[in-house]
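In the form predicted on its own, a lone chain appears below as structure tokens.
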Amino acid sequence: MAGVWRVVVLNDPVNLMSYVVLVFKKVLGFDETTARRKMLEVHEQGRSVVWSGLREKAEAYAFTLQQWHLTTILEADETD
């Protein structure tokens, strides 16, 4: 069975909160409320899982977020 992978955005001292919200809306299709909530998770907790699913799509999202200069990693979801 193909495992589930998580796209995790990590906090960084560089990007403005408004920029992170913009990127989440543009890349992940989040609405304003979701984008803000996820950005605050990154800001306050140091990380946020912004998407999970099949590895190929997870890698594509992670790559795109990295192109927008967000610090992004992939994690295998061990719970499945």
Contents of the next structure:
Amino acid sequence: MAGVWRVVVLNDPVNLMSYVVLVFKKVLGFDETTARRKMLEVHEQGRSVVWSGLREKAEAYAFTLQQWHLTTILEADETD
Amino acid sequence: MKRIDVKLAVPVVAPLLDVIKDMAGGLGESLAAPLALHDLDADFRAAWSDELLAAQKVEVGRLLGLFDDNFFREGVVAFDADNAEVILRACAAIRLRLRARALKPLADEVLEGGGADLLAVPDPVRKAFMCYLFLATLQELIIQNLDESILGS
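Right, and the form predicted together with the partner chain of this protein, after the form predicted on its own?
Complete assembly follows, chain above in first position.
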């Protein structure tokens, strides 16, 4: 479980764009521009990597995003 | 504390509450957005699910609590920094559950766009879709008026 992990939010057709932007600002501390860009990535590409780093913190973000009912997965970053 | 009072038409909203209650019942047993974290340790995963379920149950209870005797007398629901987040999340949970249970005949594009030919769908689907739109409207009202309250809390 060591190494870098990615927090990935998956698209759903239900949650409002404005809601997803708000959640990204609230949970991940994004500014409005970044939150909107990430939301559009989710919407248009079906997924967006919203954070990467240590597993423990990635899990904490994933849990909180799930609390907001956004479908979230963790992926190991194997680019190194 | 900033607060918004929203006046609703009781005869329009009351029938939708039956749909919300129906969907809320199942949200005590399963997550609206199922956990997709497959590589979690089993015990850890179970603990997460329990905690998320407990929170989801509380959220939905708060949403249903808005529509009390006072609502049926006055037709007003109030949102403020104290309930904005939980109501937003409850609306999301019910909308996700509506999609999974009651809105299967509608394509994802219809759900995303918010526009369906309501005359072409059976009555239960029509009622569920009205509920789906009603909850989205509540979410939009909260986000437009209480965004800063939520981000600051």
